[in-house]
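Single chain ahead, by itself, as structure tokens, in the form predicted on its own.
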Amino acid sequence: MRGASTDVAIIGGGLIGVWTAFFLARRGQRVVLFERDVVGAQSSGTNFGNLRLQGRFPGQYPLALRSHELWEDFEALIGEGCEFARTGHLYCAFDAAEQARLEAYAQVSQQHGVVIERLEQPELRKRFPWLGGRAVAATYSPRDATANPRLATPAVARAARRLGVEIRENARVTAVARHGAGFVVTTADGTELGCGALVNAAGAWAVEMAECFGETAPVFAAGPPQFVTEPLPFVMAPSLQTIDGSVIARQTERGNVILAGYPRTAADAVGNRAPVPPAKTLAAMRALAGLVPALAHGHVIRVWSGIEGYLPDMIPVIGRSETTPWLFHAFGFCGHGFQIGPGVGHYLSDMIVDGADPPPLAPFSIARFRTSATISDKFHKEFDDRPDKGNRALSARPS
């Protein structure tokens, strides 16, 4: 293999690297894609499936729209399902001050065209009987949906493969470098591959490969605790979310309750970990039942999570290297990454083949670190229970 080549080298086997593998190969690219572990081990495979709409950072609305409209076209894109469903996305307000602030997610939405309908009580409760009397009002996103994130990488990673797309898995690199005009990949074995173009979407371990082009990002690794329940009767027909975040479940066709909330849980992106300690659990279940009250006396039957990267201004990373020509990052999604990652992999491939600059990515430059990372209100939400608060994240200044 030493000496080989092709026109693109992606870093990361998730779901950005597939899509964007996929997308690539549709535009008669060759393609060969490098996974550390198998594709979608880590956050692309265990997340909770959410495609919602609703509630979202405002710059991000036309790649979200741009990668629903892909979602929904998955089969006859891919050429097998994903269990994707459109179930409408419910978000509810505990108190009058979190009612304000999904009166202004509400109106950031129906900008971008997003259909919001606002509900208080009673009409909430006669609307969606299963719901407790603590949820005082609530908008819902009847276009949101949800899909099982087990089976859409693989099903995406396997679609790339028929276009010809060479996917190494079990292949770790250890160096990436520039040789001439493009680019040489080495991986833990020794092969070297050269390239023209690069991408980086190492989620994670993304940042030790922009560092090695001059190019930092404050990343740090944590992971959505998430859960399942035994099969119950079924009563939830949307995708069920507290504007707070104690509450982010859904119910699946079978009766199994898929349950997440916040904060996150500290994960070891060296050791490969990201354990739920059992408080996690039993604090998710307390809140899932003072909402749902019908699902309280259901039994957890498994827990798990996936190495994530999260950025401090919860925004992530997608677009050019500022140091580097023909370097393209996209990483740091934070926890946002399975509803636009199709968007991000047609709009990468667009960049990378036509030489365009896609609006719908302006936001996303890592050239905003240059200077002291911005830190989210979102960030304190989702990361306060943390030892570290994300210390890196606070501290890193990039060089």
Second form
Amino acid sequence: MRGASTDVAIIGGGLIGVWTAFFLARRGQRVVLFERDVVGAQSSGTNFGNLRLQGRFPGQYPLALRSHELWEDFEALIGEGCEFARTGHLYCAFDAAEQARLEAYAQVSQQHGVVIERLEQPELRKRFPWLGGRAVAATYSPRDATANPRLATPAVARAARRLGVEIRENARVTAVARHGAGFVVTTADGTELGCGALVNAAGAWAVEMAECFGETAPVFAAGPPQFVTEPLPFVMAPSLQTIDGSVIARQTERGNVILAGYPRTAADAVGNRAPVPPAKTLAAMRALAGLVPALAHGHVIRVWSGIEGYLPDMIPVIGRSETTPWLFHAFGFCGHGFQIGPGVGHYLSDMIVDGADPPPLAPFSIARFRTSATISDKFHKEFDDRPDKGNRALSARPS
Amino acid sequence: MSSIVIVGAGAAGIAAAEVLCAQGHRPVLIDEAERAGGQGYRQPAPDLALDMRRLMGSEAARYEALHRRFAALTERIDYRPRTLVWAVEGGTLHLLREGRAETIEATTLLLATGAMDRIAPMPGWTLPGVFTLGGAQVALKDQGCLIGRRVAFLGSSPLLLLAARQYRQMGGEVAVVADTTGLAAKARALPHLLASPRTLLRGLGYMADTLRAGTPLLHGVTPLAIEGDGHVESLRLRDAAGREHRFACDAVALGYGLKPESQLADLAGASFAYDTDFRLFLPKTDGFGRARPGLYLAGDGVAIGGADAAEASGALAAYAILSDLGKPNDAAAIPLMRRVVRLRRFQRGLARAFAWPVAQIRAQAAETVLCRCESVTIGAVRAAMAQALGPVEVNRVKAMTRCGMGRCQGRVCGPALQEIVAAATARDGAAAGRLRGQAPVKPIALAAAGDIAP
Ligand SMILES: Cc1cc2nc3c(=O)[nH]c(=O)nc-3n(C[C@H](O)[C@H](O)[C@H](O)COP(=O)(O)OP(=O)(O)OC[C@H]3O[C@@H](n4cnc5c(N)ncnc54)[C@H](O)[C@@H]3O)c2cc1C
Ligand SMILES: Cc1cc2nc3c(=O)[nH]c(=O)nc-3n(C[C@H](O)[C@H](O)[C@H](O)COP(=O)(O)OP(=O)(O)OC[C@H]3O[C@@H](n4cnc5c(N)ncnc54)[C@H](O)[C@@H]3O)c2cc1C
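Now show me the form predicted in complex with the partner chain; what you just gave was the form predicted on its own.
So here's everything in the complex, that chain up top.
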């Protein structure tokens, strides 16, 4: 191939793509990032904004903790803010069985150095008087935080640009192919770019790219139903979650209460639509008013969701391709990619530049889909239309 | 059996229900308001002894006729007042009836949801005492109140003169009627306005009334500021000759024509196109009001045409429904269609005679508030757009600045935001994009979901 070339090309200007670009540029790489639309307009810009530490997948702690440090440092690192706030996270149980599950999570969190406080009634109410009587117990993790997803991705993209990354918006990648030792990337306007390494960070659309290299993963596009209320008097400092998934809520400093919850709804990645069934909005409204009765008279002003890639074991694909040298994947973040985004960028850039295998990325190799993958319990519980039905890649496997 | 649901009991919805009833259907007619009539033919609360004949003036006979016709219909339709449609999902309408959530299925849906005021921001427009022009009329017609003792009417709309007249009739004092469109533009729109001589004459009559009453009437003004310490005390403007004036007043009614309440049409799957006369994205329909199979739109909710056009387009959409159900009646529909076309042409003329003040909005100072729900200034929007990788389209601008993200969801600031974004990118209004609609179309209380577990 003749013409323009770069060290690394990244497909996808979500949080994962821009953090990866940022760290690659810091390591002296020449980077071009392609975004079909504008940076941070998909999942990365529509998400709930939770930076939760407690209750994560155990194998993800090294990555999550590194990410948390980077979030805590965001302003110094990136040069502008993203409304990062160390709000703490309150995880609630409605009965003894749920409390036992909370305890199991708490032990894992503590093993990784996360500070957890255990609270039971009546102490729980005393500490958080706005909480209604339904929650019997909770764990509180003070280091958990929130940030504004609408601001974060463009801010990181601007910082990457200042380090020399070329960000091409409105540039849909239409073809990728091997070329010599590297690749050639073609965009919708016919422009070609050669690159030595290629990062596939195309979110819910990433499988198309992987399949160009004879590789696949059973990604399912979906999103949680979300809503926001009008600004209400500020009462809820921590972000709040019930272990049954009916409520994941937080109140912004301005007073708006934002809610996300299960079950998630299938999204249309091709038509670019993420519907929010009104029945789910009503169910979530009931659940929130039941948990925090003081909010019952607040008004919901808008609903929305996003298009997120989910995998059956509910953890992402991050790391080198199994079929193609110098191809790297980072997709399918299963609803928790906001928190781990910075760490993914950090370790992935090390993998690309040093040829290393950073241990925090070990659990996420695409290799796991070569053989039968475990289907997470969550995958069955947290979606209403069983995503394994009618999905070619999945239905061949026992669940 | 097909279930026909009409949303909106204004002129358009009532006319449609009447046609459908006459053919043996029993449509459901839903309206969030307490009483039927919509905006143009709003009825006062029954315990208010308001002289509607005097208030409605030349339109009194039509007002009475519409309400008489509606009274004759109520037994023959499934009328549901005080019921908000807050979401549409396929064929299911999600309702809030007297504060409780419920649903209804519609195989045929006619949306006749009317319009609301269009507002251009200016210094001081968020001061207490500033009302939308329509709001000033609602206060009068619904509650029998005036928004102030001495009211300035500002904007660009034929309703400025009408409302000023209504205020004078009901004992209010009018400080000034000030229109931002110049007389030359009005003269140029005359050929279109002749499409409805009756309405044109009525408008000229209002103008004569105003002059007779000795009220200052200005055309081609540039609004400078609404001033006051915690409340409106005066309106400052520059006239067409460049002289500055200050009018003492304790309230301002502000209005630049109407914009369709098209959120439900959006949720129901209508597509939209930018209209260069109205400078708004309007839902697309065929000449009869079909937006897509099973979805019909009528009245000011689809294209601003006024009460007469709303009534005709409601009846026309009902004939389209009947025809699609296998009972065409071209003899009735075709003259109606001609009438709707003529009235909408007239309204297009009005959009030119009472123009949306594009240049004035684009020239507003940075400190002027654009989004009053979230207190976002025009300067904040310009600054967000000017930075590297800044947004260039209204939905992204909203995401970055919160403009349009508050309680009204951009229903008020949307049209002005569109102009500010278009100006900053040196593109036309269409390229600035359209704010995407989402449920709920109006805010709904958490408690409305009901069944709150103990
Ligand atoms: C409603 C919702 C709530 C969430 N809440 C949280 C939360 O509270 N906490 C948390 O940690 N995570 C949360 N998540 C998950 C988190 O948002 C995602 O995991 C994360 O944003 C994924 O980032 P990404 O860069 O992989 O994806 P995306 O943001 O989707 O970015 C992928 C990008 O690739 C682009 N692209 C696709 N194909 C092409 C192509 N061919 N050419 C060029 N560009 C292309 C797309 O346009 C897109 O911008 C939530 C997700 C959703 C949807
Ligand atoms: C404030 C205001 C004042 C006006 N005053 C005059 C006037 O004095 N003279 C004049 O000629 N024209 C006036 N107009 C113009 C008016 O739009 C038309 O005259 C006429 O009312 C249009 O009829 P319509 O049937 O299309 O809509 P409307 O008469 O506006 O009726 C629409 C109805 O739909 C209902 N509705 C809307 N959305 C929903 C929902 N989601 N759920 C349930 N119900 C819903 C509303 O409550 C309303 O009753 C006014 C307009 C406004 C906005």
